[in-house]
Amino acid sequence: MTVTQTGTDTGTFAGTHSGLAGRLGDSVARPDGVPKAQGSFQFAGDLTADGFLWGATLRSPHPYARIVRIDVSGAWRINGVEAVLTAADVPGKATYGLISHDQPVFASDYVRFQGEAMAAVAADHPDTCRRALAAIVVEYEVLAPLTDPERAIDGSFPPIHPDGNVVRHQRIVRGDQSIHGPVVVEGTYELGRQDQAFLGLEAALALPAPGGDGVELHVATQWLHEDRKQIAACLGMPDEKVRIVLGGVGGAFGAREDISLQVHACLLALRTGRPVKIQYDREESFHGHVHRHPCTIWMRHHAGTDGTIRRIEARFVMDGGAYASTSSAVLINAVTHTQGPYRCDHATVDGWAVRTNNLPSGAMRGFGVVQAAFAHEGQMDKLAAAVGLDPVEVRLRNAMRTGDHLITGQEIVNVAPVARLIQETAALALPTEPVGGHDHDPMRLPGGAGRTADERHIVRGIGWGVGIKNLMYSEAFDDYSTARVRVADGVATVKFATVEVGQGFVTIVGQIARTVLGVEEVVIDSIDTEIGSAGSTSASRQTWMSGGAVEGACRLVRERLFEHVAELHDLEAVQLEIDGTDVVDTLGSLRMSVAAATAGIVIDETFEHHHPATEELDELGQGNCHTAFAFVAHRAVVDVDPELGLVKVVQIATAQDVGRALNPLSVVGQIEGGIAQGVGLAVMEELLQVDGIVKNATFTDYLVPTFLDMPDVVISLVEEPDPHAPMGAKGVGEPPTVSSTPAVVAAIRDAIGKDLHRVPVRPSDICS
């Protein structure tokens, strides 16, 4: 079967040259940058195949209901319909899920959120699919939904799922529980439901093997091998009968870590014996993937009169929605980061992640830690005010250092330059232009053009946020990644299953190979399941894990290369090294290009990079449950119109702990993008549900920052190579989102003098 594309540049990166030049430390342009800017890049939604059918999913209009009956006969009577599937047609496991397999492929007894999948159809045209879905009759017994997470905890609502309403409860107890400080500050903080809002919608193309003996799925995802495992189980097939190929991904941010349309597409392809393509529109995307957990956090800090933290108490309640997804991991990230990047030896924390009949929640950039940071940074500002200190000074007095401990007892062995980050951020220049700028341009005012706001009414505020983010997987997860490197005639071909979602790994690969091997030309093989797993592109882990795998494979190839050259020239392999693009003898008797050294031979090596497993927390929440940490500081400057409730974020200054910037251009891009999502959560992004019903499932009503909303971003990259990290580099994708949100909210508080405790901050919160 031939897969075709409408774009001119592949989204799978097969055969892609990873940049034209550049080694580690250079700012190298992305190989997919120009095609994406020109519109020629092939995303998953651009895929087609000869004779393909369209697939579509029927979704529940109710957040909670018992299914009385489903009648699909009307769909079968429509010309062009080739398949209609319900729960009875799933040949293997009826449920799936990342951690707990608790979500049905198709609902069979109850629907538990608005938008849950009921059935799927395959037909000759999208319009035929829509008519077929409309012809399916479902009789529901509508039930009152559970939408309040507190009722899931207190047991006042009957279980909505066989596994119960509580996904996980985690308690952390450390140190002396009797400590009470002379200074006590407390607050309750709330975060709304944020959507990942990627521009490239969910899309997949499934191709059946002859005779139905397997399936190949081209899909935009974050984790090829985990997708394969769940899909194969639902299809009732061995893993090796399911091949997953990465389709071009138009953003992810955690929402593609869970499967959505994958099983539906494969089932339809196997049933019809023809390729099937499914592609969501924006409204279906809002219903079809997980979102950031809405969360309520109560915190109390006990401190000395000098502002040093003595003990923290906290309570977290996270709304996981209808199914578990990654709620347990998100909860652990949240509660274990209660203290933020500050020293604290005494704490009492309780956290719950619960099921409700709201949309499922799961991973989103900075998962769990974003929620914790909004609370702990609000507390630090309260503490500064209570003891009469500047917000910068109170953070410096408590700043975490290498060798300090989390409230789980885990030692921070990574480089922890928290004080330096705060100081470097404070040293970055503040905006020099007044409100409205020297030219009095209305576009510089809150609300933009049309004289919405008047300069006379605008007040400016400055706020701070400092963050810590765990890197990679936690709680005894076997974290590893695999890479294969083949060198022939001076060309390196690199094979991996690392999903490129826009973070720039496909650029780093070439830089690593050129640096370690001295080659000029680096080619990326197709990204699929024909090699060992690389894990998920999430948790800021791929530079560390997959970068380490590529570096390890390159080093094995280099050892073989030195052995070959040494044998040819009667040298010792240990005397050889790479100098630029040449193999050289350190004694000065040989210098030859890598291309010449590899002429007529093939060196092929595979390396599996493992990280030592972490621990599960004990009953008191103690244990080394995380792998590594990165740190960041943000300072926000905002202009606010207190009468209209309008906000313009003028500047965000940041210093970020990056370990070593392998590609500074890419690092800066990640920082700017992460800040955009932090600004969005602070002042505009919230997916609203009322009684379980989504109210704003379009970009008309769900607002995301545009270029006009973005502040001036001033960046200081703090490079202190981490001795525990391959190449000294830390992941950089999540920290920008962690503390940019509280910094913006703190700046709004500073401008108007109100105790804002919820994000996004709404105009009514400001002007009420």
Given for the second form:
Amino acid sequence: MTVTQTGTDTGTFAGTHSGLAGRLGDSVARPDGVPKAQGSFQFAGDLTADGFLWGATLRSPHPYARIVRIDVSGAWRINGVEAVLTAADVPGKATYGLISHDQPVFASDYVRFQGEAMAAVAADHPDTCRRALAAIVVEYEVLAPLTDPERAIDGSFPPIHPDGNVVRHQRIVRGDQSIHGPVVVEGTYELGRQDQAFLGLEAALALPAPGGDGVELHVATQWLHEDRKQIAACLGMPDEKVRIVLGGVGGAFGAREDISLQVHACLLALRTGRPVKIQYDREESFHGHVHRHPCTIWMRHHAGTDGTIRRIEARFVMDGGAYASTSSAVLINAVTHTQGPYRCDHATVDGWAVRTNNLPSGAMRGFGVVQAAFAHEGQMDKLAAAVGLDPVEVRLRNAMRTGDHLITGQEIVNVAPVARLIQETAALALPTEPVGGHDHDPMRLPGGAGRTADERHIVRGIGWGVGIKNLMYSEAFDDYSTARVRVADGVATVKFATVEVGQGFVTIVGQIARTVLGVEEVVIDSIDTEIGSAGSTSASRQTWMSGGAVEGACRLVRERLFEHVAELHDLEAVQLEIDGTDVVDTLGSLRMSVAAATAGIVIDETFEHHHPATEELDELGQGNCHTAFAFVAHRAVVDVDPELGLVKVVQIATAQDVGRALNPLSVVGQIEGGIAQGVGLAVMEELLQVDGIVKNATFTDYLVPTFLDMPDVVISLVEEPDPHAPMGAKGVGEPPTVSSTPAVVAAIRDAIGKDLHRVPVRPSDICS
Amino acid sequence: MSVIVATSLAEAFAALSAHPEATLVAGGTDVMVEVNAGHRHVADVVMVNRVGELCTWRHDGAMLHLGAGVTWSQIEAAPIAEWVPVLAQAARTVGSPQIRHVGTIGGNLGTCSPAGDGLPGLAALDAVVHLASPAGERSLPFAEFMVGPKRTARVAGELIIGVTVPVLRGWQGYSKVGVRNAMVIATASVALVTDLDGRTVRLALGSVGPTILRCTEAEAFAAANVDFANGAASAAVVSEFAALARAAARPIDDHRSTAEYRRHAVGVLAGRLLRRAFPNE
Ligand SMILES: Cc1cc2nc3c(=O)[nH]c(=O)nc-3n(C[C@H](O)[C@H](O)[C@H](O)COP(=O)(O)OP(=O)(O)OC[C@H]3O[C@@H](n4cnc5c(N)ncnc54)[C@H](O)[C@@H]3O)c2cc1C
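Complement to the form predicted on its own: the form predicted in complex with the partner chain:
Every component of the complex follows; first up is the chain already shown.
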């Protein structure tokens, strides 16, 4: 069975050179950059195989209903249909999930959200699939959906799932509970449901092994080994019988961490004995993956008259939707980041993640911390106003430092340059252009191409957001990563299961190998499950975890190389070091190129990189549950049309604590992209559900920022290498989304002098 | 299924006679979205984007004739933009450059969505829509052509040939509110056309009713109260004009906006457009 792939522009990156040159600290262009721009990169949706069939999924039209009967006989009568599967056809575990396995492969008794999978078909053509799905008859007893999270908490709604309506409840109680005032500020903050809106839709190609003795799945995903574990369990096969190969990924942002079409594609391939490809369209994608948790947060800050925070009270309610996904971990992230990047020793927090008949919620860039930040930053501005300080000063007075503690009791041991971030951001130049720009281009005004305003209708505002984000997984989870490095004849080949979703790990790999080993040529091996896990490409963790694994493997290879050279030349290995592309004797005159030193030999080493263990939170929310932290500051400048409620974000200035920028170009890309998503959440992105029914599952109505909506971004990279981080580098992917949203909203508040406590901010919120 | 690519009107008519229920496709930017979403099933297709007679425009001094196949990128640029700025401004708000390169004014008319950006300008210009079939030609004022949301007076087998609009002396413009600065469906839109020779102000509203709405009361009020000679309107006139526009709207609540906001927005836009047309107090 051959999978059709073209040239080196493959999603697996197999045989791709990791950038053409460049060491740690250089700006290295992505190997897939030009192919993606030219359209030759092979995304998972471009894969085909000889004689493949198309797969498609039947989905529930109701958010909550009892399934009385499913009759698939109509589908079987359609020419070209090769398989029709329902829950009865799942040979292994009937359910899956990242943390608790509570989501059925196919619904059999109840459907719990609109779009839940109920059956799958394989056929010769997508149109045949469409007709086959339409021919399946399902009789439902439609039930009133649970859509109000408060009813899941107060117990007034009967359980909609055997596991109950509360996914997790976590309190944090720390310090003196009697502290009150003297200054008290309070607010309730709400966040709508944001979608990850990646451009490369869900897609996979499943290839059955001869005799059905295993399956190979090429898929756009975030975590190959976790997929394999869940797929194998549902297929009733041992893990080794399931091989996962990375398909070209067109963005992820958390939405590919859960199983979507993986099990369905494998089941159909095994049933038909033929390759099966499934690709979602945009509407199915909106229903087929998890979203950012809609959330309501109440916070009350008690502070001194000088603006120092004394105690925080908070309550979080997160709508987890129909299935658990990562809700319990998202909740823990949210509640443990209640204080933001500020000192606070006394707190009382109550957090709930609950089940409803809305779309399932799970991972999205920022993972619970985005929600917390919108609230704590709103509070900081209220506090500033209450004590008569400006937003910068109140944040500086409370800024966290290394050695301070979270309200969980965990000490921040990482570099924590919060005050410096705020100061460096403040020092970045404000836009010099007036409203509308020097050229008076109406496109630059709020309303853009719609020409809704003239310059005199516009007011400008400035706002701040400062954030803290945990890096890596938490609560005793060992999200280790594995890398294998093989050097022969001056060429390093690196094998890993780290998923490249666009973040740039494929450039970092080469930079590490070149720097540590002195090789010039670095080749990436196929990204698949033929090596140990790399953990997920999420939680801003791959440069730290997989970069650390590659660095570790390179160091082992280098030790062996030094031993080899030392033996040949009768030296001590400790005398040797890499200088550029040479091996040199620091005590003598030997100097030879790494290529010459490795001629005719093969050195092959594998390294597993674990971070220090973390703990579960106890009853009172105490414990060292997180691995590490990064910090960021944002200042937004917005132009607002108060009468029409339209916004143009003009500029975002940011200083980010990156530890060390291993590839500055990539870091800037992450910052700009993260800010685009933060701006989107601030002013337009929301997947609407009314009574559990999705209202805007298209890109016509789910709006993401265009170029005209994207502000200028001015960046200061704050490089204080973190002693705990491999190569000193912190994760950079999530912080840009964490506090850019509150900064934009603060700027709108500043422009119009009105309290806004919900995102996305709608025009009617501004002008009503 | 058949796909016929017509290269002349005669070929298009022949194809339509053979397949009266065929789907006409110009740029395909409405049709293909519906097909891909499974909302529209096409049997036979007649492509009209290469029909020379449809893809041309003609300016004969007082009037401008735009063939149905004229694209938004043609309309947003000179010389058409200079003759009918209201349509040019509308054209600039349509989709993205890719969409404007293939999307046509005829397709906008064919779909006839209340949110179609070309339509308020056509309504305000009192455009005449030309239809033809092998049986003959007929011409309808825009107001009679659009009979409801996505409903037109066109009958099966008829082609939209084009529209005729007057080339007027006086300011004209189009404003559209959406929740994004580009590439967005109108939640409310307003076209305003002044005719200095006829001393009229015409106002049409989009996305706030089942069809494009002409605001005859606001128009009559403006004609009586603005100072055409000096390009002036008082603040009170502007605000009354806005109020009359608001009153003329018949908006609904949907997932894109509330009716209340839509009504508010057309008032604001109408007032601002009148001020642009009559900059002096
Ligand atoms: C991404 C995107 C963004 C868009 N943004 C906007 C926007 O901002 N504003 C806006 O108004 N629209 C927008 N549209 C919709 C669309 O681009 C416009 O309505 C465009 O004018 C349609 O023209 P077309 O030539 O592509 O029409 P087609 O899709 O080819 O046809 C549309 C309809 O008209 C009929 N038709 C076409 N030509 C004729 C003819 N000569 N005679 C009779 N019937 C005919 C067709 O049968 C069909 O019913 C957008 C579409 C997309 C995909």
